[in-house]
Structure formats: structure tokens, C-alpha cells
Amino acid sequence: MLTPEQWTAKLVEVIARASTQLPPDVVEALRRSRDAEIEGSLARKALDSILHNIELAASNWQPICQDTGTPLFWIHHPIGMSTRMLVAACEEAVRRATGKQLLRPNAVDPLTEKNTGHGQAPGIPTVHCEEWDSPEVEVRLLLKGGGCENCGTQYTLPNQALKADRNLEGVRRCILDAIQKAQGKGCSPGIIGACFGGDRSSGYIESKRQLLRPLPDHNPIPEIDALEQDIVAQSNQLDIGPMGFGGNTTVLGVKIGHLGRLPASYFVSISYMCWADRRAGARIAADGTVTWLE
């Protein structure tokens, strides 16, 4: 069994990977998007710059973006493992990663407006822990940028303005409206995580968890899988394009989950992720062996 100090060191490795090495499926999607834009267009030039930035960051193990985002951890752990220890290790890992310049000092006290200077504060990082039957620990990390976080939103159905009812068509209208209103301000091409159902807080959490899914995967529920693909196709016809310059690529993917709801409420919660879809995953064995996950 690893010590708390060893867990902290492993989590710093996960942060380093998420901050500097964009997942291969995201890089490939950006390349395909670049090739689909008109030669010489602002959209193609923007994607060329993005891809060059990704290469420089990966080769030098430097952060992909100056806004290194809010660290969001999802951890599955064996029965009996201390969640208090895991949360403390995540917090210390954020402080150490900030000291190594893998993360920017991002944590600001909203009362005093002072930066903590080490990247950690109440609620930063956010850590979700859940027991499972495996003897290994699985860590999933998402670094969620502040600019794209500003483009997240939540709808209540029915919505008269969108003519959206409490059904999948209503969900579709809400997500497309959110993408239209973002207008590239979330550093498009974006990736959309969404959840219908739940309450105001659980819906947002699930919408962010959806962003851990690889871009090429398919929703196991056929009607939601079709909805995801339909929204991608319609979004990319909006001519918003990379960074709002116009073009064929407004989103790289849409991932939708759902939760049970109360009869009185029907929320559609939407989390917008920028092109820098900084996620990392690792399976960590009891002896410390790390298996990296896509």
C-alpha cells in the first residue's frame, strides 16, 4: 500500500500528463478539423497555431494553455481506503504541481481577492471519491479552463423561448442554443458535456464527468448516441468555427448523460470545454505501478 507521500507524487504525475499532453483522440480530431477548413482561411490558421502549440507543449512538458484550469478529480478506490487521505493528497499534489509550474497559481479568495499563490483553496481541487471492488485505484483528472467554464449554462424545461418541451428534442434545442450563444468565446472548437435530469448541482457534475469520455466513443443508449451525433453535425453548420472566426468546426464532440429527476424539475445542464480538452487517466496498483488510460 502506498503512503500518503507516495500518493501525492503519483497524483503530480497525473497532473503533469493532463496539463502538457493532450489526448491523442483530441489531437487527431483537431488535425481532421484543420484539414477540413479552407486553405488560407482564419479558421485553418487558428487550428494550425493550436496544433503547433500542442506539439511544443508536449515536447517540452509545458502547460498547453496559460489558463491551466480548475483540477477536477474522479477517483475510484478499494473498499476501506481513506477518502480523507486521497483528498489531502490531491490538494498537496495541486500545490506541488503549481510550484513546478505545471499549473498556474489559479486560486483566488473571492472575499479578499487575494491569490493563495499555490493553486489550492477551498473547493480547488474538486475531488469525487467512490468505492469499487477492484484492488487498484483509478484516477481521472480534468483541467477545466475558466474561459470555457464561463460558457456553461443550465436550462429549465419546458422553455417557451426555445419552444423546448421535456423530451430529447427539448434537450437538443437547449444544447444548440448554448453553443450558438457561446459564439466561440469558450476557445472553440469546443467539446460539450451535457446532462438532462438531476438537480441543479448533480446535473452540472454529471455534465463535467461526460467530458472524460474519449471523442470517438458512442453512447450505449442508441437514441442519445443519435442525439450526440446530430448536435455535432448541426453545430458545425453554424459557421462559428475555430475561435469564432467562421468555418466548418465549431465543436469536436458532444457527450450527454442523464440522471433521475423530480416530477417538478427538468434541468438541462451544459458544460463547455475548450479545444484544450486536458484530461488524464491512470490505474494505480497497490505496488505503485501506473497504467495510463485514454
Second form
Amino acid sequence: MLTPEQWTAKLVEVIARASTQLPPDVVEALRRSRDAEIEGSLARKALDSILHNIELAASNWQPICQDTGTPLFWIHHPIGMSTRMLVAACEEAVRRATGKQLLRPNAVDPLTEKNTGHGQAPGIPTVHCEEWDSPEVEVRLLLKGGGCENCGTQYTLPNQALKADRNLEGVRRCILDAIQKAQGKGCSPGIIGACFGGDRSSGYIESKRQLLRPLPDHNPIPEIDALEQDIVAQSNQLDIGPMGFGGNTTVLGVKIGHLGRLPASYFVSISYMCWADRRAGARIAADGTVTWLE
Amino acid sequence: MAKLTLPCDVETIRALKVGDFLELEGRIVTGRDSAHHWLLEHHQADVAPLLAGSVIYHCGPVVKRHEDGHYSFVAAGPTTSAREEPYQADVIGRYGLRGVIGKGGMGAKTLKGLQEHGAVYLHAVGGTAQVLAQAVVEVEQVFMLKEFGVPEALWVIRVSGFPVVVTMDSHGGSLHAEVEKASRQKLEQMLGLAS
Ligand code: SF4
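Show the form predicted together with its partner chain, please, because up to now only the form predicted alone has appeared in this conversation.
All chains and molecules follow, beginning with the one already shown.
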């Protein structure tokens, strides 16, 4: 079994990877969108710059974006492991990664308006721990930038202005509206995580968890899978484009989950993730061996 | 790609149009929320001459402090400009700024300010922190570091070959307003909503 100190060191590795190495499926999607833009267009130039940036960050192990975001951890752990230890290790890892400039000092106390200076504060990072039967630990990390987080939004259905009822068509309308409202402000081309159902807080958490899915995967529920593909295609017709410069790629992927709801409520919660879709996943065995996950 | 050397005069800025690509050369200053408030609290005489004729960069960088005490930018992309919308036009007017670098564009008040004072909004590609940090050749000095922290401090930097696009010009043109309007119409058509 690893010591808390060893866990911290492993988690710093996960942070380093998330902050500097963009997942291959995202890079691939960005390459394809670059090729789909007209030569000489602002959209193509923006994507060229983005692709160049990804290479620079990866080869120098430097942060892809200076806003290293809120670190969101999802951890699966074996029976009997202390979640308090895991949370403390995540917090320490964030402080240490900040000291190494892998993360920016990104935590502000809203009462004093002082930056804590080490990247950590109550609620930062957020850590979700769940027990499972495997003897290994699985860590999934998302670094969620502030600009795109500000584009997140929540709808309650029915919504008259959008002619959105309490059904999948209504969900589609909300998501498209959110994408149009975001314009380029969330650093498009973005990735949408959404959840219908749940309450105001669980819906947002699930919408973020959806962002852990690799881009090419398919939703196991056929109608939701079709909805995800449809929304990608439709939003790319809006001509918002990379950075909101206009162009053919506004969104790289849409991932939709759902949770049980109360009869009275029907929420559609939407999280916008920027092109700098910094997620990393690792399986860590009891002896400390790390296997990186897509 | 045309070069824009900073500081510059109003005529140079008036010649720029929406859609122009530029490479910036010279001295600029970073500033975001805290800096904008601070700049409007009093006339900040120390920074004023550095801002006159130059541009303010909406950026909260990752900065490395070297052993000998000098700083360098590790990651330095633009941050969302919309947060400065209530203050930007005033800051431009008071300090004689010739422009702003940021991302996501700004609103009607700033657009009017740009027209009035002869300034432009320059869009850097959001998230390209490494490409842009490479274009920061020197960190000259920093204001309010202790008070505001690294991301919010005013960093005075020298840039070379710093790529930006003019998305709001000094003649009332705004790419953001155009794209917003056209995409709203498309969405309304797509969803059969009355416009
Ligand atoms: S929204 Fe843009 S600036 Fe913010 S973290 Fe993402 S890429 Fe960086």
C-alpha cells in the first residue's frame, strides 16, 4: 500500500499530465476541424495556433492554458481505503503542482479577495470518492477553466421562449441555445457536458462527469446517442466557429447524462468545456504502478 | 501579417479594420478585474506613462520567479474580456490606451469607447498560453503583485511577434456583434422560433 506521501506524488503526476498533455482524441478532433476550415480564414488561423500551442505545451511539459482551472477529481478506490487520506492527498498535490507552475495559483478567498497563493482553498479541488470492488485505484481528473465554466447554465423545463417541453426535444433546444449564447467566450470549439433530471447541484455534477467521456465514444442509449450527434451537427451550422470568429467548428462533442428527477422539477444542466479539454486518467495498482487511461 | 509597434498614435489605430491580423511589438501591460478597479480608483501615476499609447492585456499569467529575482512568463493566454465591460471604456479614456487584448470580445459600451478615443479590441486565441508566452520576450516590472496575487497583478512586459486579430475597430465594427446576430437568426430558424 502506498503512503499518503506517495499518493500525493502520484496525484502530482496526474495533474502534470492533465495540465500539459491534451488527450489524443481531442487533438485528433481539433486537427480534423482545422482541415474543415477554409484556407486563410480566421477560423483556420485560430486552429493552427491552437495546434501549435498543444505541441509546445506537450513537448515542454508546460501548462496548455494559463488558466489551469478548477481541478475536479473522481476517484474509485478499493474497500477500506480512507477517503479522508485521498482528499488530503489531492489537496496537497494541488498545492505542490502549483509550486511547480504546473498549475496557476488559482484559488481566491471571496471574503477577503485574497489569492491563497498555493492553488487550494475550501472546495478547491473538488474530490468525488466512490468505493468499488477492484483492488486498484482509478483517478480521473478534469481541469475546468474559468472562461468556459462561466458559459455553463441551467434551464428548467418547460421553457416557453425556446418552445422546449419536458422531453428530449426540449433538452436539445436548451443545449443549442446555450451553445449559441456562449459564442466564442468559452474558447470554442468546445465540448458540452449535459445532464437532464437531477436537482440543481447533482445535475451540474453529472454534466461535468460526462466530460470525462472520450470524444469518439457513443452513448449506450440509442436515442441519446443520436441526440448527441445531432446537436454537434446542428451547432456546427451556426457559424460561430473557433473563438467565435465564424467558421465550421463550434463544438467538438456533446455528452449527455441523466438522473432521476422530482415530479415538480425538470432541469437541464449544461457545462461548457473549452478546446483545452484537460482530462487525465490513471489506474494505480497497490504497488504504485501507473497505467494511463484514455 | 502586418506589424503594430507599441506605443503608437491614433492615426495608426484608425487605419485598422475588423479582420486584420497583426503582430505586436513593444511594451504592453497586463490587467484584469482588480487592475481595472484599481486604475479607476485614483489616477495611478506610476503606471500611467506605461499605458499611454499602448494596450492593456486581459491576462492572468503563470509566472516563474528565477533565483536572481527576475520573472518570466510560463503561460500567458488571454482571459475573458466581458468582465471588464463596465470599466473598459473609462480606463481607455483616462489612460490614453490605444487598445485592449483579450478574448471573447466586448459589448456596446466598449465599442463606443473605442470609437470615441481611437482604440481597437485585439483578440488573441484563447488558451494558446504557450504560443503567446513565447512572444513575451521580457518581464520588465510588476505592480500590485503582493496585493492582487500573480494572475491579477499588472505585469509590464515586452512582446515581439505577438499574434492578434482586430475583432472590434475604432469605426464601430465588431465581428462579435455580427457573429452573435447571424448565429441567433440561424438558431431561431432551426428551432422554428419567432424572431
Ligand atoms: S476557457 Fe479558454 S482561457 Fe479558459 S481555460 Fe479554457 S482555453 Fe484557457
